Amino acid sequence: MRLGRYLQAFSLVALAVLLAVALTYKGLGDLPNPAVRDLALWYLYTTLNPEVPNMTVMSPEAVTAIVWDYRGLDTLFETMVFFLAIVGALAIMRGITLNEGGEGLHIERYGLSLITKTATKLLVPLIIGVSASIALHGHLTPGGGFQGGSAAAVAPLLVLVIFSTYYVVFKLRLSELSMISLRTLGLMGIYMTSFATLILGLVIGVNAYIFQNMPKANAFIGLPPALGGSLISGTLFFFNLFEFFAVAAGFTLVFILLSIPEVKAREVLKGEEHGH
């Protein structure tokens, strides 16, 4: 038994070392062609460069520029995958809800100790502030809608665990329905932003594309790169903002559903079996 454990550990270390050696001596095939790096150089050259007006994204953050502009469709479909995952969770948990029965509960008796609750009260505004900064500065500094949204989802998660589900649902009024509404609002925002330039082009009567951000060679219209003197990089700011809401609300929704006591879930499932 003991020898087996040593063998397991040794084989893991040996695997790591051998993989490193193989990669160093190109044992797993050649490394990617350096010519691929020209593409990266092109992104870096055009990402914030007013001298190439039909190519630039007007965002100093090349990663967000790639995620929401150069390769924006990939991110749109990623958002769709996340949307479907949440729909799946909702479909499995259908009918299981905490929306009623909160009147007679002593909510303050649930949850962890007073020390933990006070520390959480101090932490939650900080988490929300940092996550909003990550999301709203996504076009300027590392970060973006998904990063900010998932960081923001940690705040309701802490409250759920430390103050109990009843506190979140009955005191803070963060029910499943309000989370679904917030999430739909975010997704509608992403949808509208991807059509914004096209609608603008149709109204003015010039050529424009779906998912277009800055003016292109045969479509001279685009969203403004700056508003009131501060850089918003056209669609990037709005995509990050709406993605922030969609992701934060989506995660919070799943956590509210997961934290509903098993007894409640059983009641609903039993009801289904008896045909109620």
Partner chain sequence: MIEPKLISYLFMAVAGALSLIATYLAVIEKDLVKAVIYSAIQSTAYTILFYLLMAPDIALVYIPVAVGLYPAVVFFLIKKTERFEESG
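Switch from the form predicted in complex with the partner chain to the form predicted on its own and print that structure.
For this one, just the chain is written down, with no partner chains and no other molecules.
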């Protein structure tokens, strides 16, 4: 054991020395061109520019505009990959659940101290509020639905650790089924938003495209850039909103599955062995 630790320490020191020598004699190499690329200039010029109505996204947040408008289909496929990962987790953990057998449990006995639980009760609304702000303002400021949903999932994770899995499942009713339903709602919202302009075009008999946001030269309809005097950037607000629910529910579902006691999982697995 000691020899292994000495070897690790020696390796780290040797790596640090080699890096120092390399930087001293070779430097950092050629630095990147400080000029903004033409493609980046185009994004900056068109993201929020009413003077080019057929090109603009009407969003001051260029990153969100690129993610959900310029390359929206790519983002949709990334969302589907995350969805398939959740499906894989459900397949591995099939049949392993705490949805039954909670009667008679003294849930308040589980979890950490009363002080920790009280502090968590104060923190959870703040986490949810901040995460919702990150998602709903994603078309205006850095953030978005994925970032907001990831932050929101910290709230149920804290409750799982501080109060116990039994509290989340039996007291808060955040079961696997409810999280699957919420995630499905979010994914369906993303799906409908991506087809909204196309469906509108089919109804009124004009040309439109999937994932179309603002009007285009040969497709003059689009979703409104503002609603009630507030800038929503057309589809961007709705994409972020539904992605927020989908991501938060997906991560929460995984957290619930991972927090199920090993004893419960072994009971189900043994049952399957006897069944075969």
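If you superpose the two forms and keep the largest set of C-alpha atoms that fall within 1.5 Å, you have the rigid core. Predicted model only: the values in this text are computed from it and were never measured. Numbering follows the first chain given and starts at 1.
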| To one decimal place, what C-alpha displacement in Å is found for residue 9 between these two forms with the rigid core superposed? | 5.7
